[in-house]
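A single chain comes next, written as C-alpha cells; it is the form predicted alone.
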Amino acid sequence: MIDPTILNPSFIQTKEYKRFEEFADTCESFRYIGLCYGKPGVGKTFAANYYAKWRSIEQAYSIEKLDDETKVEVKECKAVFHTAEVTNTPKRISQDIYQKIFQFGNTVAKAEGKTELNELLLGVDKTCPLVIVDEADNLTHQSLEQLRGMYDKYRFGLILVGMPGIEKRLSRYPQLYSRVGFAHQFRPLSEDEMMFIFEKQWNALGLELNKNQFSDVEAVKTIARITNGNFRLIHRMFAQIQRLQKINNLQKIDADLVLAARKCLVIG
C-alpha cells in the first residue's frame, strides 16, 4: 500500500508560494485583477487552494452552529476559490461565483457571531475580498466578460490562474486587460526546495537521505534532472519509487530504481 503522505503531501511554504501569497495579498488590497501563470504541475492550484482555505468555507456552510475551532478556520479564509469547467457559459459562471460569494459572506458572518437572517444577508452585500479562478484558460470570451462585469459590480480582487500564454490571450480583450494590475509567473522548485522535499520523501519511505553516500546523491541528482522542479511530477515519481521498492523488497533508493520508476511515468 502506498503511503498517503506521498500521494497527498502536506503543504510546504516554498519561496514560490511566499511570492504568490504577496501577489494575492496585493490583488486583494488594491482590488485589482491579477494573472498567475505557469507550466503544468509547478503547484499553482495547490498554492491557490492553500492560500484561499476555501475548503473550510465549504465544510462550515451547512453547519448551523459552528464550534470555536471551526470559527477560527473560517475567519482565516481569504478568498473564494473556483475552478472553471471545460464547458462554461456566462450564466453558469455568474451563478457559480455568486453562490460562492454568498457562501463566503454568510459563513464568515456566522463565524463572527451574526445569527439573525438579516445580519447574515448583510454579509452578501459586503461580498468577499478576493476571488481566485483556476483553469482560467477554459473561459470563453463571453465568460471572461461576465467575470469582468461581476468584478466591476462587487469590487473584489480577482486572480485568474492559467497556463503560460494566458496573459497574451487576455491582451486581446482591452476592457478586461486594462484592469489587470499584476502578473505572477509561478516557477518550478529551486534546488534547495527540491532537496528539502526529497528529505521528507525519503523519511516517508522509512529511509534517511545521506548526503555523504554516493548512491543517495546520485539518486537525488537523477530525480532532480527528470522532474526539473515540477512539484506534481516529484510526487508522482516517489509514488512509483515506493511501489517498486515494495514489489522488489528494496531497502534503499538508488539511480537504477529511479530510472525504473521513470519508465512507469508518462512525462510530457
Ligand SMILES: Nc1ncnc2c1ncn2[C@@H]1O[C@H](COP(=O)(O)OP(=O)(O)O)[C@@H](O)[C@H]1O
The other form holds:
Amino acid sequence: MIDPTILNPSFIQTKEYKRFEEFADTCESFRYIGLCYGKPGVGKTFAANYYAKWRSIEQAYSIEKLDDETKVEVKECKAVFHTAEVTNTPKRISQDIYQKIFQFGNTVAKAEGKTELNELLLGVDKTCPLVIVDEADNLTHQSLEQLRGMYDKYRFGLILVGMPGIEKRLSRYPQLYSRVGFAHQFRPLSEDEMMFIFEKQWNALGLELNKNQFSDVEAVKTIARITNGNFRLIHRMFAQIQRLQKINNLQKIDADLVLAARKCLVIG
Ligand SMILES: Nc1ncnc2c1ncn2[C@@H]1O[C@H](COP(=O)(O)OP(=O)(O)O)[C@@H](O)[C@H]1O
Ligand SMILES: [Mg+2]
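Output block for the form predicted in complex with this ligand, input the form predicted alone:
Up next: the whole complex, starting with the chain shown before.
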C-alpha cells in the first residue's frame, strides 16, 4: 500500500483549489496549454500537487505487482507533476518529462492489469493526459521551446505554473504563446476562508475562537490584515504565535500577541 500521507489529510479544498481543478480539467480535456500564475505562498504548488496525485505513480512505478488499493490510487492520478529546476537545459527537461510520461503510461497499464512487456511498453508515451510544470519561471527560452515540441508531439495538456508576470514573459514567444488556451490567476484566500482556517488554527492551539469576544475578533482582524490571505504567511504567523504562547504561557490570542509574532516574521 502507498504511504497515506501523500494524500495530504491537512489539505483544505479552498475556492481557489476548486477553480484550479476546473481549469486543469479543461486543459486536460482540450489538450490546451494553460498558464497558472499567482503570488508566492498562495497555494499554487500545494493545489497542483493535490490535483495531480503524481506521487501515487512515482511510488507504484517500481512495484512489480500492484495490490487493489494501489491500483485505485494509480487510476486516480491525473497528471505528471514536474518542478523546473533553477538550472535547466532543454535536454534535461525533455529527458525528465519523457521519463515521467513513460512512468505514467507504464504504471497505468499495470494498474489496468496488463502484464506483458509489449503491452506495458506499447503507446506509453501516448497515454499521458496532462503535464504540470511548477516554477515555470525558471524555464529558459530553449527549455520552453523543447516543452512546446513535446506538447506538439505527445498531445498532452500542459500547465505552466509561475509567478505573476509569466503570462507577459511568455507572450514574447509566439510559437508557444499561440498555443496557450487560457491563463488562470490563483488568488489569495477570501475573508470567509481565512476565518475558517483561523478557527482550525485556534483549535490546534487548544483554544476556542469566540466571535462574540472583542479580543478574539481584533486578533483575527489583525492576522487577516497582516497576512492578506496568503497561506504561507498564515502558517508562519501561527507558528510564531504558538512559540510566543508557549514561552509566555498565554491562554489566549490577542492583537498584542499577533503583533509580537509579526515582528518575528520577515514579510516581503
Ligand atoms: N489548500 C491548502 N491546504 C492547506 N495548506 C495549504 C494549502 N495551500 C497552501 N497551503 C500552505 O501554504 C504553504 C504555501 O503553499 P504553496 O503551494 O507552496 O504556495 P505557492 O506555490 O503558491 O508559492 C504550503 O506549504 C502549505 O503550508
Ligand atoms: Mg510554489
